[in-house]
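Here's a solo chain for you in C-alpha cells, the form predicted alone.
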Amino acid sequence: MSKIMMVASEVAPFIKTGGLADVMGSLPAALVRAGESVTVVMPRYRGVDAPDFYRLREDLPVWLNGFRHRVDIDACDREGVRYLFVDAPWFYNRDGVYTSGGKDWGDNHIRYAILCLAALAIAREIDAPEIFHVHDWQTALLPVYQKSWFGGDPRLIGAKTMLTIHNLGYQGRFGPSAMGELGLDQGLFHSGVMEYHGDVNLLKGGLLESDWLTTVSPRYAQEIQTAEYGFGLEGLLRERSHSLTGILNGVDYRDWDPATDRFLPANYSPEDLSGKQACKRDLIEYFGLPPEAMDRPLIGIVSRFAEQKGFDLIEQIAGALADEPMSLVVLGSGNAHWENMFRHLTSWRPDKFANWIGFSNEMAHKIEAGSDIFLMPSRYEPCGLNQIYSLKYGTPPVVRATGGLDDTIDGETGFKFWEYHPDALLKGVRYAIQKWFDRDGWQERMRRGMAKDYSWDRSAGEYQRLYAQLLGR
C-alpha cells in the first residue's frame, strides 16, 4: 500500500467546472478499492459544505513572503478517501472558482500557491504522504516549493511527486512580478525553469520539478510532444519523455449506465434496447422537434463551447447538415459566438436544430440516451468522457481521431475522421447517417460499444503500478 496525497483545484461532487473534477471525484475511490491510502486536498470554496464535514485543524501555519496566513482544515471521509478542505476565506470564499464576470481572478497565482503550501503544511504537521499527486497548473507549484523550500525537511525526505496534465492548453501564465509574489527565487526565472516568453509559467515549473508526469490518454502523451499540440512546451516534454506516461481516464458507470440511469424515461441494456426509442421520443418532444424526427438519426452534442471543441467546423457545414436526413440537439455554453450560432440555427431551422444554452446534468444524460449519434469533432481532446458515455449508451460517436478520442473509438464502435477540415467532418457524419439506416447492423454496432469497459478500476491499476515504480517497489 502506498500513501498518496492528491491535490487539485476542483473535485466532484464538491465543486466542478470541467473534466478535472470528474477525475478527482472517481479516481481516489478507485485507488482505495485497489488497496492504496488516499487523501485529497482541495480549496473550500464558497458553497462547499456538507453535514459530514468536521474541523480537523485550526490555524494551520501557511507562510508566504514572510506573512503567516490563517488557514483552517476541514475534512470528511467517503468511500475510504479522506477529503481535506483548505479553508482560507480571503482566497476561496468568492462568487466564482477561477473567474468573476468572465475574467480570471487577478490573484489566481497566489490563491493556488496557498493551496500548494497548505498541502505541504498538512504533510509536515498532520500526515506525510509517500507521493504527492498534483493536477494541472493550479497545483504545479507544489513540486517547485517542495524542492526549493523543503528539500531538507526530514518529514518530506523521500516523498515523490507526480503531475498529471489534464489539458496542456491551460498553463498558468502570469507576469514576471509573480515570482516575487510567490516567494520564489529570481534565479528560477529563466527559460530553463519557470520563464516562458517573459511570463512566469507555473505548469512549466511543475513539469520540470516533478519526479513523474502523466496525462490522460496514451495518444495525448504522444501528441503533446509535437509542435501542433505542445503549446510551446513540446521540447521540454520530449526531454522528459522517459518519465511521461499516458493513462486513459475512466468513467463511473454507477452514474453512467442506461440500465440504471434515474434521469431516463425508460432504461435499457444490450439485451433489451427498446427503452432507447422511448428516450429518443422523450428528447424530441422536449425540444419541440417534429414527430418525423423519430424516423431519422438524432445527433447529440454535450460540450463546453470552447475553441478546441471543433465548433468552427460545425459552423462551416451547418447548411449542408440541414439538407441531410437528421436532427441535431445541443447542450452547452461558453464562447458567445458558438452560443449565438446554435441559437441562430434553431431559429433558422427549428425542424432540424434544437439547443439548450447552459448546463443540466439531467439533460446531459437524456441527450446521451436519446441521441442515435454523438458528435465530438475536437481540434484536440486530451481524453474526453462523453464519447465513452456514448459507447455505454449505445450512441455511436463521430469523432476526430485525436487524443483520447482516437484511443477509445474504432471502426467497430463509432466513426473517426482524421483531417481537421469541414469536408472531413461532413463526410464522417454522412457516413454515420448512412449506416444508421441499416438497422440490424446499427444495433450490432451499439452492442459492441456498450460492451466496452472503461471503468476507473482499470485506470487505477495503471496508476498503482506507476506509484510502485516511483517508490521502487
The other form holds:
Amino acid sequence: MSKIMMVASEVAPFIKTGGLADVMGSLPAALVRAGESVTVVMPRYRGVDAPDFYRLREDLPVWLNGFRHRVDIDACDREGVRYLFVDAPWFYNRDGVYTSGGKDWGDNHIRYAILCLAALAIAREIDAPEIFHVHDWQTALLPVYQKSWFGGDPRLIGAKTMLTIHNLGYQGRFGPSAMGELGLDQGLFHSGVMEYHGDVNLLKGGLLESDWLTTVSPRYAQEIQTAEYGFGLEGLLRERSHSLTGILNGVDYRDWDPATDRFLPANYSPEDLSGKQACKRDLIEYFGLPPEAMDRPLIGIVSRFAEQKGFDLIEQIAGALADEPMSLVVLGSGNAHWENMFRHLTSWRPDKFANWIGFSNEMAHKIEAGSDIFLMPSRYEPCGLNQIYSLKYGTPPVVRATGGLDDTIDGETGFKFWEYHPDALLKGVRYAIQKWFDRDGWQERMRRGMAKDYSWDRSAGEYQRLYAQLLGR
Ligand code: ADP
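Would you generate the structure of this protein in the form predicted in complex with adenosine-5'-diphosphate (ADP), following the form predicted alone above?
Zooming out: every chain and molecule, the one shown earlier first.
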C-alpha cells in the first residue's frame, strides 16, 4: 500500500468545470479499492458544502512571504477516500472558480500557491504522504515548493512527487513579478526552470521538479513531445521522456450508464435499445425540432467552447451540414464567438440546429443518450471523456484522430478523420450519416461501442504500478 495525497483545483461532485473534476471524482476511490490510501486536497470554493463535512483543523499555519494566512481545513470521508477542503474564504469564496465575468482572477497564482502550501502544511502538521500526486498548472507549484523550501524537512524526507498533465494548453503564465509574490528565489527565473518568454510559467516549474510525469492518454504523451502539440514545452518534455507515462483516463459507469442513468426519460441497454428512441424523441421535443427529426440522425455535441475543440471546423461546414439529412443539438459554453455562432445557426435553421448555451450535467446525459452520433473534432484532446461516454450510450462518435480520441475510438465503434481540415470533418460526418441509414449495421456498431470497458479499475492499476516504482517497491 502506498500513501498518496492528491491535490487538485477541481474535484467532482464538489466542483466541476471540466474533465479534471471527473478524474478527481473517480480515480481516488478506484485506488482505494485497489488497496491504496488516498487523501484528496482541494479548495473550499463558494458552495462547496455537504452535511457530512466536519472541521479537521483550525488555523493551519500557511506562510507566504512572511505573512501567515488564515486557513482552516474541513473534511469528509467517502468510499474510503478522505477529502480535505482548504477553507481560506479570502481566496476561494468567490463567484467563479478560475474566472469572473470571463476574465481570470488576477491573483490566481497566489490562490493556487495557497492550495499547494496548505497541502504541504497538512503533510507536515497532520499526516505526511509518501507521494504527492498533483494535477495541472494549479498544483504544479507543490513540487517546486517541496524541493526549494522543504527539502530538509524530516517529515517529508523520501516523499515523491507525480504531476499529471490533463491539458498542456493551460500552463499558468504570470508576469515576472509573480516570482516575488510567490516567494520564489529569483534564481529559478531563467529559461532552464520557470521562465518562459519573459513570463513565469508554473506548469514548467512542475514539469521540471516532479519526480514523475503522466498524461491522460498514451497518444497524448507522445504528441506533447512534438512542436505541433508541445506548446513550446516539447523540448523539455522530450528531455523528461524517460519519466513520462501516458495512462488513459477511465470513466465512472455508476454515473454514465444508460441502463441506470437517472436523468433519462427511459433507460436502455445493448439487449433492449428501445429506450434510446424515447430519449431521442424527448430531446427533439424539448428543443422544438420538427417530428421528422426522428427519421434522420441527431448529432450531439457537449463541450467547452474552447479553441482546442475544433469549433472553427464546425463553423466552416455548418452551411453544408444544414443540407444533410441530419439535425444537430449542442450543449456548451465558453468563447462568446462560438456561443453566438450556435445561436445564429438555430435562428437561421430552427428545423436543423438546436442549442443550450450553458452548463448542465443533466442535459449532458440527455444529449449523450438522445443523440445518434456524437461529434468531437478536436484540434488536440489529452484524453476526452465524452467520446467514451458516447460509446457506452450507443452514440458512435465522429472524432479527429488525436490524443485520447485516437486511443479510444476505432473504425468498428466510431468514425475517425485525421487532417485538421473542414473537408475532412465534413467527409467523416457525411460518412457517419450515410451509415446511420443502414439500420442493422448501425445497431451492430452501437453494440460494439457499448461493449467497450473503460472503467477506472484498469487505469488505477497503472497508477498503482507507477507509485510502487517511484517508491522503489
Ligand atoms: P475537457 O476537460 O477538455 O473539458 P473532457 O471531455 O475531458 O473535456 O471532459 C469534459 C467533461 O465536462 C465531461 O464530463 C462533459 O460532459 C462535461 N461538460 C463539458 N461541457 C459541459 C456543459 N456545457 N454542460 C455539462 N457538462 C459539460
